[in-house]
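There is one chain below, alone, in structure tokens, taken in the form predicted alone.
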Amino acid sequence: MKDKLRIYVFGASGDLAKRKTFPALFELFSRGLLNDVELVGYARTEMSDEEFRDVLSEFLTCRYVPGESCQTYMDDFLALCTYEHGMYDADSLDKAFSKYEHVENNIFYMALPPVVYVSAVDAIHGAECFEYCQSSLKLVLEKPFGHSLASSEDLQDSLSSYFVEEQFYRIDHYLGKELVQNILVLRFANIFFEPLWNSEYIERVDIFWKETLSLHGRAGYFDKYGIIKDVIQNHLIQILALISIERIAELSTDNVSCAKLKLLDSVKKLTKNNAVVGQYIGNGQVPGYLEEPGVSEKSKTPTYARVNLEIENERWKGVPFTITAGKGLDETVTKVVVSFKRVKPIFKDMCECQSVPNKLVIQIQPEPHIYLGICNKVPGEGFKLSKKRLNFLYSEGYNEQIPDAYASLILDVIKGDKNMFVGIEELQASWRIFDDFLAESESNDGDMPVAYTFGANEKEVF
């Protein structure tokens, strides 16, 4: 069967095959971007197909056919999906999929926590079922890859014994919005940005991750990591890398890839002395950060940072990177504002508006949108300023939908297009920015993070 696709989901149960990666692959299947393929599904909680596609029809929404047709597309991709059950080592996936037809193109999507890649990729491995397709077939692993430098190496010389690097995709769902994605097209297909892209123009990049939420159950995972291993590690640090890379000669995942890492290696490791970290406590609503179940009452787990970031490279030399993220604020907002140095003011009637520098302004949620900050005249006598913004609304300039981020990817995977992936040695250097401030602030001589209310604005807190 040389073009039909099978794309196995392992972790299928779970919160993240039945929230993000079925829902995203029906997207693709609604949009007619997914043709002559097989969905399978596999876990150890025991299901039959139909108790499977119960699940799975509870989070499938259309957003891409009219709404009389949307029984009739679930009907018919649902037809798609079966379920298979049994443990992650060889003989399992030997007894649950020998049944089936070889076929030429096959995808491994890993939903599943990190701890369980290594059996699972030992047990494809090992599996004769899968003999026939082990040099071509494609693993796709999610977020977090280890929780340090050293784990994130171990864990990819685990994985390297079984397949190839070109057969890895790890996901960073951030790098499929299409605000993300379309920050190279700002910087390199209009030709005013890239001379002012650098110290000579730019004052300061900020990027921003900020939730109003709390950990909705997620303590038991949080806890482990925190704010910087969640989100700035990888999210973050990626949108920081393509802001700031040197101008590609094209578009390839080698210039893509081979680009972020020189960046990455030229951003310098994070100190005690350029980082202030904070944990929530409660505001009489929602309960503190320790008071969360899961989370040990002397975690110095941290659910905001701010980290002040160098780059030591000609372009961005003295030119401040701060990334700020945090839980339990008051706002739910990511975007990047590049501000750029001011200009000497000329115009007698002064105002604010000189005074402050234009931004460039990448909001990427919840509204996606970009604004440039200008000083404009108002209409009338003399020369009265004041701030405008030019304005690109997405909803406004576009009428069909933006893309869900894990469908862009996944069909990412399909094509074999590898741009909006993380390659491992730009992971490798990710964590060698953050590593050191880690292990420092984990250890027991560690300070313990700055309080802030549940809901606080954090200007007014650190």
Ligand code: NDP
Contents of the next structure:
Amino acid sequence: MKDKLRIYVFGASGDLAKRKTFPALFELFSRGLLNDVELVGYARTEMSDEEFRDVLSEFLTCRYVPGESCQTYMDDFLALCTYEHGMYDADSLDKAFSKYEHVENNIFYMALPPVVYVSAVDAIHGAECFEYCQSSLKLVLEKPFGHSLASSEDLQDSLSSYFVEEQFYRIDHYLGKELVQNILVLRFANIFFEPLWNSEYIERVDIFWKETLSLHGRAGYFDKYGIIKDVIQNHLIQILALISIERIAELSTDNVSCAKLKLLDSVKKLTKNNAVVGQYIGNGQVPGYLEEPGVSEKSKTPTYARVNLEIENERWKGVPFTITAGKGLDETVTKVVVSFKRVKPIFKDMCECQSVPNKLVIQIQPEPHIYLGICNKVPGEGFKLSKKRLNFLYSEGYNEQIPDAYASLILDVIKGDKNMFVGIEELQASWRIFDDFLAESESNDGDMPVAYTFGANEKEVF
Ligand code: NDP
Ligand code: BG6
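Okay, that one was the form predicted alone. Can I see the form predicted together with the ligand too?
What follows is the entire complex, opening with the chain shown before.
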């Protein structure tokens, strides 16, 4: 058997595969991190290898190789990519893959709508051509992992009848973002945060996720999910967990996962009183949500939500954690703002900065940036104070490129490193926080979201 890696991408004709999975694989290839590999796309659409390569080539960009050698890298990468077509049953997989020689490492990446996961995994399990690698193969799943606690449990029950938990890698691509991973380093590799990281010194924590975009062709999916299931229950709750977990003894999948589970289990369930939801209306240039093709006429799906969460443990007693997320807003940004408690002023010159809290801001995107808002003495006689920033812009501090989140996570899958993947128990704990609220708001009695104009500054609207 060849000591080779083969990555099968199911749903290879789709949006995710083209826009994220293959470009991320190309990034790894151009960084010299994908060796002895074959990349096999699979979907129902009929395409030749050449047609498939033509589609992929439109989405590859050379961030890691000099412009003049870019085409050579792309050609070499595309030569590794082949395509097969068929349905998701064992016979079809055998028909497509029996001719492939056996290799040591096999990864199946499900770039498929979640309704297809079970039949695809069943087919892999039942296909004779994959019998030889059943106990070693890895399966990569994309969010959403269900649409409620019950459906995620059902999905898991089905999947776990074929393969064991160690073989599943649930991707939440925010966990692959450099600044999200850096939360653990900031907190646990620096001495000064930990003593202050509790309700005695922290007043509140805000997580902001804003996009200027509308649905860019994903209305069919989004209208069934809405902003809470799209980004809050997964991406942003993972950020909240990393910000608030207890200190871990050392970095390991079990330690990170246990700490996140413990934390998520202590988050109080969201109630109606602690949430505001909104839906954008048109602004004259961009149509409103209800006018988007694919959105149902009377849809109550929120495109915006602000939720106040409480963590019921000793460390965070009484500290509000607010997550604000919205599409169709005035800017695109994801950031965490930790506001510290105010100091007792001792300087006579009562300037603004003595009355505002120190803030630690971790800006995840677009421009990776960390800064600490401090109160500083204005140069000169006396004690005149002003607000200043201790500033760290990644673009100034590092020459290195920021790796793509998918590339980082796919590399982890190859290495078998699960620190930055979503464990089944934490997934279910995160559904538990939102489940009752979502069921109530999706019922016939649920209120209509508050309207806001596309492109609004959310502060002006709510
Ligand atoms: P698509 O809707 O584009 O589907 C991917 C491919 O799956 C399609 O090209 C189609 O290929 C195949 N497919 C669709 N429906 C079925 C079906 N009923 N049975 C069998 N095959 C089907 O999805 P995306 O690529 O957008 O997303 C894939 C996964 O990734 C989803 O789970 C999504 O939620 C998740 N995701 C996507 C993101 C994105 O930006 N697109 C971001 C984060 C997560 P064919 O017809 O050729 O078989
Ligand atoms: C996806 C959501 O998971 O994340 C999208 O389904 C959202 O609605 C996207 O736009 C945001 O990802 P990123 O990496 O562009 O911030």
